[in-house]
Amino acid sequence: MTAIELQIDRVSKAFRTGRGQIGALQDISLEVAEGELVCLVGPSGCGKSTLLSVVAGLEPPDAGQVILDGQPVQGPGPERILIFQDGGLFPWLTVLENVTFGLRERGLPLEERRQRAMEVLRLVHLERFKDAYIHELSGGMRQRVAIARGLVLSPRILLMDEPFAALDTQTRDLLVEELRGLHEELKNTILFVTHHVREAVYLADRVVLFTFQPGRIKHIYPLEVPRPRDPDDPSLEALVREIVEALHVEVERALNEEYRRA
């Protein structure tokens, strides 16, 4: 039996805004096994990104807790790396300098930093661009740099917040395939937020569907189709349709709530 690595235990979170208090998450409980890839889908504003921030230790929950290896998460830690949609790269640094930044902060020697960085740059097919600056790269290449900067720290858990959302369809499809290959090779545990249901079904071991605010787990869909998967597999298509139909109900709720507030 695969060991449970991460436990999200009855987590709730709310934020105070100009409109009053907004519930982001309500009573979220989820167990994630070591090496599992779990995709989170749901309407905008349902708390998916907030949950990643709570797991990363950047936001404390109002209720409940996140448990890693039996110990409550009290703040950020090197075993959990959060990768944002915009990558958060430093434009004044080269690709290699961006990737080695976290290693330098840890005090690793220069040669070890460079060796580890080059290993992950080869994994994401960017070794030839190690001396390039961020503005010289395409959007897809920038996201590869962001992924490499996370991987070089050897995290056990990757938290990915819509990392491919701003990319064109072809580039996105390419990076989804590369992420699949990286996951098979490195066996990191991954929590992956996306609005793209087909992408989630192609990648995930399980897809978790969230309700509209406050975000609750509406349904968990296990994926038992073996990898590598054929995107045109009829069983995947059937699951995509099922999730999309359930998601549309929550999107309608979100739209109705916005009209009511307007």
Second form
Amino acid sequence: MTAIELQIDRVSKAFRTGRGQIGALQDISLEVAEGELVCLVGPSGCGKSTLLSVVAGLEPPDAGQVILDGQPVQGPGPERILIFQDGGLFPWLTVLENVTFGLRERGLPLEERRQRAMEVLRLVHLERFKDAYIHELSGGMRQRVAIARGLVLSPRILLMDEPFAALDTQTRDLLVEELRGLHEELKNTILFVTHHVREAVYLADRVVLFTFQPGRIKHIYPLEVPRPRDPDDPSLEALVREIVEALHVEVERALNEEYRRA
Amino acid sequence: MRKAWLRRGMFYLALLGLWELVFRCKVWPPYLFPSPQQVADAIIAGFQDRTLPIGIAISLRRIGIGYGCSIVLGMVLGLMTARNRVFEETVGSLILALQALPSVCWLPAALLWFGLNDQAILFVVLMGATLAMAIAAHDGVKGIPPIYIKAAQTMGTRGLHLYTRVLLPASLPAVITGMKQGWSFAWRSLMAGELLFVSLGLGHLLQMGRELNDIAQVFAVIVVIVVIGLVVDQGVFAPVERRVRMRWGLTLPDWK
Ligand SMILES: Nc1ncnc2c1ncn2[C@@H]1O[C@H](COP(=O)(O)OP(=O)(O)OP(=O)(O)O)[C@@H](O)[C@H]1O
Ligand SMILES: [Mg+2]
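Can I get the form predicted together with its partner chain as well, since the one above is the form predicted alone?
Below is the entire complex, every chain and molecule, led by the chain shown above.
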């Protein structure tokens, strides 16, 4: 692999709530190489979204730091784009205006903004919908716009928080395939949170499994099989089963913990 | 849509009929209760002798200035109280407290401060609409899903652009509703203010009607005031509000 691009260095984060302290992340260290696609899996509430927010600079860590290209991350910035679970697209703008939003903040001239946005919209097959408003799109189309809105800024790191969770399986499979193609073409570094182990194994260079509260890295599974991968490959199948079993242990622990508290 | 207008038209026609009927039955003496015809004549006469157009022009000018300032001031206050904790706790609470006071109560103070002139009336209008506008803007901004702000920040939005490119458009549906409310507050405050001293506006014409014991003129001016309020509300705000809500994807389908 090439140089280390992103370094998550002993990051911890706890939330104080009415019901006491919740240890969302504890001592997370992870190094991500340039162009690497890392999938994060773990039980609900283990801190995956929190980790992405910390890397995005939207939440400060309690301890530790995130280092990008040798520089510690301080606050949000367009070289680290977070794509939210439900899109976070702006309903007052058209598809094209959503995609050009970040370029406008960068001060690019109108013509160039349009041109770049249209290129990216073509990548996600939405150029025909450039003038639509967000509420006129289907859920899958919205996620593609959200991805285009991130991609157009050519971020060093794309942080994707279960971007396909709300979609049906068919659309989901299509978009996963689309994402794989995009990654192959653009070679962005991607941190991808998902609940689908199969999807993670299909996409990732490494799959990172989290434990539940405090959120720690339990295990990292490297994948050497070149992409595109055959979803029915027996060696992948075995790994999927292994991760699913390990995940089940954590999910059970999470549930027990939650019942015990309740 | 067309049906709605038809129903509305029928309703007002019936109301007019009832009015005429009450007049003919002589429930109240004619010098206390005019007929629709007399009121219509008074309106026409008012237009012919130019008192009504002049009164309308003066009142509209005042509301234009007062309401315009209120919107700007209210927006700024609303944004500031919504985004700054200290402002919210101090200025925000004052705004809520003052909102309980009918704005015309400021008139005596305004007359002492500014004298018998337009500024005193403008002050009353300002107090009437600014607070409603500020509260609407504050609530609108507070109601913005944080995800929009986060998304903008990751795309590089900073400083003033956060207000102009995110907070303002995101809260626009609420802000327009606030503007609509602010308008009716402003219009009511203006009329109340104009009633109370020689001011040449519509409110003053109303007062003149009383002094001349001319009930038809009083009714004529009331009709004009209501119509202007309604035209602005229905002709300006309602379509804008509808358009914005549609574009923001906030409308529910009409069930037939
Ligand atoms: N702003 C917050 N205030 C208080 N607690 C929070 C906050 N954000 C997250 N938490 C808590 O931190 C823990 C981790 O949350 P997080 O959203 O990162 O989980 P997750 O792994 O993304 O879960 P899911 O898979 O369900 O999305 C949870 O227990 C959650 O309740
Ligand atoms: Mg999450």
